[in-house]
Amino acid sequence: MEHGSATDSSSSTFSLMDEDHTLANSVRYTLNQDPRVIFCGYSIPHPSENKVNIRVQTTGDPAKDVLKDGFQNLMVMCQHVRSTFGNAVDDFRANKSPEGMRIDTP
């Protein structure tokens, strides 16, 4: 849900239900890397409530579009990390013998 001004689309607060610090901090980091973003921060209104408020202020672009781009950039980053980690695990398994992977031997 977007809470913003009808006349200024460059500043809005978005409420995300059933989310917590994990997504909010990640998208905050991603948005703060965007040169179109003047300010991005988030708050959790109450610890027992699974709700996050994300505030986005831009240089002029609609905050809704910038937030959408931030989520897409975050997805690309997560896919890259997952792929890189998967490749590293595959390489490790291919280059190590099963005996070398035992952790209970001195």
Given for the second form:
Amino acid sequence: MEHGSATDSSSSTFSLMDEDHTLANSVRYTLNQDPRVIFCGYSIPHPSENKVNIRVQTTGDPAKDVLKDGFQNLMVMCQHVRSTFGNAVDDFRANKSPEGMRIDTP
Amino acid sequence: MSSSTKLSALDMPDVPMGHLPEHLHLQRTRVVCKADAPIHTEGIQYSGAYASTGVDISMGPNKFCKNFKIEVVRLTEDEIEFDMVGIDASLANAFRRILIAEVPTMAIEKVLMVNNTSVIADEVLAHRLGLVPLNADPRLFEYLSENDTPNERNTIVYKMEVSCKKGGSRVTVKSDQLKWLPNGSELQMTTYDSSAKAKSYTSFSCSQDSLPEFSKKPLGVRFDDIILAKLGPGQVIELEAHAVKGMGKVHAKWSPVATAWYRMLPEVVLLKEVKGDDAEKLVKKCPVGVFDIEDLGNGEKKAAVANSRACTLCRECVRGVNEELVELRRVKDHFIFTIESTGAFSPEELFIKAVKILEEKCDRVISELS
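Since the structure above is the form predicted alone, I would like to see how the form predicted in complex with the partner chain looks, so please show that one next.
Everything in the complex follows now, all chains and molecules, and the chain you saw is the first one.
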């Protein structure tokens, strides 16, 4: 849900349902890395309600597109984290087995 | 300062172009833990924060992918400890929150009591049963909502029948007494319509152990030795428990991790040279052995940082000293993540699942925005 001015599409507030700090803080971080963003922040109007307001102000591009790019970047970062983690676990297992030792916690 | 003109940070002769001066870099990338409180805890993320100096600190996805590293330190059946370098606290926290609350698991939800003459009240026993970790893979099950009928695709049925003989000794009821019923519920629902066939509480169209996924690994409890109740002579517990899929957000019994936590990599720096007896005292002060003695030859001893990773921020080395010898710092983008699993998933699968769930959230919002 976008609340913004009809004439100026570069600043608006997006209201997301069923979301909390988990997604909002991550997307706020990725939005801040975008050079087109002048201001970006999120707030939770009431803790009992699962609603998040994300405010985006840009240097001219429509805020909706910039927000979408922010989410896309977050997805790319997540995919990279997944593949790097998978490789790291495989490397760890490959390095461990030749030693034949399992360092289990007591 | 003897000169009256101020020097800009960029005009200092030893600052390389395109990089921040040392003190600003420290402020941006390290949390300094002073004796009373930490400073520089806020994350300076805004891409134009240092625009006036000409330094661009924005990190797009390409730069992130180049700098990001993961190194697994310890991996056992139940626990994993790994280092994530080059990621921000908001993402690390998002993964932690998802691991605790949004990865689905199976747990006992409905308990049908047939007979309970033990000293443990019905609801207390049902609560304890709900917290028992089950060995079921939630990916093979669907969610059960209010209007659905419980069937083999969304419910697991367990039975427990224990009694303590009169004149016998006390019996401890452990979680291994929960027997899996692959054919569904054995209890009949009372119908007031005498012509209708008696229905059971679940409608399994086929036995669960005939399905290929479950024949390899029978669905049971993960740990056999969890004490559920204690029975005195003559007491009986007879019940049937139905397990469904859920998320930790709704109730902690559905959380797949015992816990998941992260800490920032500690960095311990000696500000001055500490020699001789002072060095010995410093080494003794630290309870985890961060410092060590370095022999300089000719009988002289110096203190050096041996294992800064072990620092627990007890602040013994900075407490009560007259001058600051040690600076305790934390690296803001290097996280030591630990995940302890309860057994439904292995810990590395859990992390991959959590990252996938964050991707799915983004996907959902992107499709909503379009």
